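Single chain ahead, written as structure tokens, the form predicted on its own.
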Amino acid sequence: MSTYQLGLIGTGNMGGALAQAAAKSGASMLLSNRTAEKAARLAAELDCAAGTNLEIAESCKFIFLGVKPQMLPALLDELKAPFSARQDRFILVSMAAGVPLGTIKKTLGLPCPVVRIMPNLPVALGKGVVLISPDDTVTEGELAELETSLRPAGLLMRMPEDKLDAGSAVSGCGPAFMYLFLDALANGGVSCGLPYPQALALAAQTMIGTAEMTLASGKHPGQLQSEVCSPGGTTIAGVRALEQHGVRAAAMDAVIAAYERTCELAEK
């Protein structure tokens, strides 16, 4: 029987985003990371535990990876023995981007169900993505506990596994993407004559709110921008020079290129 819910193996910057999220759900979670102080530090914050790779791996029901792609293979092979060693029941959940389900199970040899997902940093602030993929050993009511302790992340989307790396790269990358308009947003202003602090605040604010209005509004953001833009007035000019310099354009190889960049990685 497992002691803990949630096993989270690795608490860098994804790993203990996701813990934040994670630990208001009240799900009684498990931490280790590398640098054991790391884990430590994160579990006292949160009021958790921290252990072992080998502790997680023997009490935990669901078992985060939280690994670079590069290192999933060594800790899948430190993980072997223990796994096997188990009579319940647990669930392997990759965070290692490029790295396929069945890539996982071969290299694991143990037919334990995996699940993989894909979060983004703002999980830790409750207003991230979650992509969800399992494989087809995982049960509904797996799946759905998982989600609940999920849930204070944000928004939590189950997708095809053929599809993860196409949302990965809008909602994994899309955050850079992101800070660099916020940045150049708040840099106008400066060029306009506002201290940064001040331009970087309007800049910020102004993203969620519009962010916010979309998801509540339903309605297609050139609909919303048209509503934003007044005839021969000051938006519309603006809206002239970011297409004049190709913004939309910019935008949509950004994500087709961190996404060929994935398949690219996935193919080594």
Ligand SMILES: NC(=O)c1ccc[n+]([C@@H]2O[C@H](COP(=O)([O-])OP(=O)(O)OC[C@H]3O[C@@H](n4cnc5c(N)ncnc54)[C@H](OP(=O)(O)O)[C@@H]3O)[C@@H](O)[C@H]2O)c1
Second form
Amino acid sequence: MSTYQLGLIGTGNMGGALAQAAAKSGASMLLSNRTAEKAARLAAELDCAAGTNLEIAESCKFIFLGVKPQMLPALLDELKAPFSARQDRFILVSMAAGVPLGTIKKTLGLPCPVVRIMPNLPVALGKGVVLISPDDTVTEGELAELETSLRPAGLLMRMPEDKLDAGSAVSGCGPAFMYLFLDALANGGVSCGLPYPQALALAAQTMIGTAEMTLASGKHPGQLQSEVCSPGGTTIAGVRALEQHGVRAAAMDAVIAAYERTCELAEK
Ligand SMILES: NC(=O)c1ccc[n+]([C@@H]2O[C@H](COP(=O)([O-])OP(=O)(O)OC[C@H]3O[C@@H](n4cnc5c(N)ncnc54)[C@H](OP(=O)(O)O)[C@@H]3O)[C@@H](O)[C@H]2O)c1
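Alt. form predicted in complex with this ligand, vs. the form predicted on its own above:
The next block holds the full complex; its first chain is the one shown before.
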């Protein structure tokens, strides 16, 4: 019987953001990190426990691996002995970009159930996305329990593993693309005489409202766009400028480039 429901090894940017979300679910949590003070600080903030990798390996039901992909083999090697000694069932949850389920199982060399997740950073605010791909040994009940603990993160979406890298190129890398667009919109405002903070606040709130409108209306973005553009008006003049600069193709290329880079890294 596990002492803690969730254990997070590696409380960096992503592991820390997920811990912040999962804490709101009321799940019991144990955190560890190479620089131990980082996990201790976060645990104090979230009112949960901090410990060592070994304690997590011995006592948690869902064990999140939050280290960089290149550090994963060494971590799995460290965890192999405590995992082998366990008598109860536990599930590994890897967030490592581009590392397939098969590679994790092969590197670990144990028949552990593994779930791959692909979160994005807005999970810390409950406005994120977590893509979820379990291997076929994870039960529906276990998946439901994991999803209950991650629900405060935002949108949870299950998908087959062969679609995960494509999904991640949109929602995992997407925040960086959106930041770029936000900064550009704000600087457009600055060019027209607005102070940057004011222009950025307008751009960011407009992005939030537009995204929420798209989801709430269920309409195609092209239709919503045409509803904003009056004939011969100001907005269509701006849309034409964006189209002239190939912004639509640039956004598609950004996702494709991120996807291709993920595939390249996975082949190494
Ligand atoms: N950032 C994103 O937007 C994002 C999105 C999707 C997926 N991911 C995935 O999330 C994972 C973490 O990325 P990140 O951006 O959060 O990196 P990060 O900020 O560098 O965090 C990694 C954390 O792991 C800790 N760590 C390293 N080796 C460890 C070990 N052996 N035992 C315990 N803790 C250890 C580090 O500790 P120190 O404090 O000592 O450095 C650091 O806090 C990666 O696999 C990445 O692919 C990230």
